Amino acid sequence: MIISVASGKGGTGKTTVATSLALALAPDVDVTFLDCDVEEPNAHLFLNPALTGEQPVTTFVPEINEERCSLCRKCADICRFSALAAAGKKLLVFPELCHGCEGCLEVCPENAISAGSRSLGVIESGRIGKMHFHSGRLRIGEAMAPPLIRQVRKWENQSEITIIDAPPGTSCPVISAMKNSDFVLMVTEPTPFGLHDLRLAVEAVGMLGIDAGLVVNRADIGDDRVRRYAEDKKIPILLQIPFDREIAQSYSQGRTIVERYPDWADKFKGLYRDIMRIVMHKEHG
């Protein structure tokens, strides 16, 4: 079981909402967690894991023999996204712009293209008790955040339940890091803001189709145009958090629901029942 956690805008509490969801489920069952909010990554500061290692994460990039380069062009004139480019007697190459397709090897006529590298990022692992904890985090200044999303999702594990912690956003990397999974939870809060990003993710979940879910978050502020808008999308409203100054500070002070309030523990694996209930009636008819 794969759940991603994602929210059409940032400060929502989707990260709050992954990590004691994991937090909850992991006294019982394997829970593999991952971040893949690699521009921003931060549910370590919450789960504390015990990091075991840490992993380099490159993609491809061309280097050119330039004595066996005949500048042909056939190199720049497949690259849709400029990195390669003749310039008088030369070809340059802008390692930043390429999106490692390898198109560019495939048409040397010369065989004067050869595979380098770029750094992307690196991949940290660890553990909380017996949880599985990766985390990608994108090297500063790079641009590109799904090549290193895929990677951080290599370590997901079907025989366990996997929770994502997405990027916020509709935008490409959100895509990849929900991409194969088994179910959606997003994560709102009933603003005329919160509202209109809310719409933009359902239409990019709707796409992928994927079964999705809500968390509403601060869900007595507000109005009820959110719980209209999900009524009439028919989209489940499978947990509401009240809004609670101790909540905030113990997110400000790196402290999950669960941990601030027990309780709670219990509403979060009656949510992951739901989504199994949700899964599993799609699976069979």
Second form
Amino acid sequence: MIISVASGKGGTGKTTVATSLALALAPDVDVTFLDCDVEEPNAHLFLNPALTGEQPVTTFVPEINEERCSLCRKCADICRFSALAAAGKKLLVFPELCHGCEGCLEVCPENAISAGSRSLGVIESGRIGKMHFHSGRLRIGEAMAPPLIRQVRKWENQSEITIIDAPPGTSCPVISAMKNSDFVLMVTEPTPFGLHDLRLAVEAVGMLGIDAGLVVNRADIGDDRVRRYAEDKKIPILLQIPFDREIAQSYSQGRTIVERYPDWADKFKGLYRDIMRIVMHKEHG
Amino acid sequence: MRELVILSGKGGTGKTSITGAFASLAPECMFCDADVDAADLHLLLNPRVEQSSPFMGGSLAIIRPEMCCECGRCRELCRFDAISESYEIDRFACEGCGVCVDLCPEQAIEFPVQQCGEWFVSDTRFGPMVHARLGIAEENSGKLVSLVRRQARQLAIEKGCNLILTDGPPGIGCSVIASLGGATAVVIIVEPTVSGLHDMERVADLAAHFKVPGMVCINKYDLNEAMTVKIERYARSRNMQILGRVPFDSLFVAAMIEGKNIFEHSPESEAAGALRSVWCNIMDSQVMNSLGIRDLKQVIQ
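Taking the form predicted on its own as the starting point, write out the structure of the form predicted together with its partner chain.
Whole complex next, starting from this chain.
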């Protein structure tokens, strides 16, 4: 069972919900937590895992053997990302533009291109009690998050439940984080910005054909347009978390809701049961 | 021409609410929404769209089944696992590299350019604005951000604006890199939380990497004053100017619901006062004024 926690708008409480859900379930079930918000991974600040390893992640970039290169330009012609260019008597490589398709390697008739690498970042792994934890961390200056996210997701399905903390937005990094999950839990706040970005997220989840449910965070601020929208679109609201200065302050210190208010663990377990019911209902028609 | 980019690393720290508020304080300013993925600035500035244009992004491979002999060459070449056993392309996985298109022995794969979004030139009650909407689940957000910024710059020159105010996206990836390059300065809006500080450090590193000077504004500072002090200490250690502290205030949401910024909604509030002082500090900062002179051109003339 893979549950990804997403939202269109940033800062609505994805990490708060994902970490609290994981901590509430972990005593009873085998849980793997994947932080796929690789641009700004935060879950480790709340879960404090004992780190057991760090794995570098790289992507292919071409390396040119100048002695063999005949400047035929076949590599530059196939590259759609302008990562290779012939200038005068030299073949130039712009490794930061390379998307790693390896087309140049394939078409070079002189065998002058070999596989080099560019760092995408690292995956940090660890444990929180019995819970498994893996978190991607994009290298500063690296533009491509999706290939790193795909590597983090290699760790999914090793436990009964995998919880994915997804990045904000609706473009390719989010799609990489949500794709092929069993359920998307969308976290929003009842404000005009929250609603606007929720609509986009709902559209993205719809395109992927995944079931979704809603958590309304800071539920007592703003207005009721998010709730009316959810009703209209038949998206179940599975949990509402009120705005509470205590929750906000413990969050600021790196403490989850279930640590601050232990009785909330039951609400998160209930949230999981509701998700299970929706997913099972779909599977059995 | 000066361009100020508002970033945060972490989402939801108040970038757009603050950019929208600055609109009231910035005369002759061009507004640019570089968060093309989940754009919200238009909800505050309520632009009247004057011109909309399609954004043509990358291409998508499409296999023509009547020409495909199922030789498997494309599946062998594709590094993105985008081609299924039944020779259908997964449009979410296709990177648009075109390797299958070029090397298919039957030339059975088409490669049409896709419209990945739309961009707009608009007018608002505060001044002109350039913004965009990336299609859902699309790639090439960086390309669209670069396009929007280029258009904003050109239009700013035409209209005689002396400042571009750019609302940036969260994160540090492709679209943030595209928002940052060549800007005069970056203002990082931070909230006083462990994640706010952690994410701000990464944006500060990114700004340093691209050699754009950074300044720091702490929003909702009173949620954790000890953390606020820690963030200010960090900012000083990185030689980033501290612009000020803005208190947590539910008036920001109340204003947002009315489609107004804080100066239009509650000009006398403490938050509005704090933001006014932040704005003055930005405009008086060294990084926004070459050699410390606010309008170098006028001085030379």
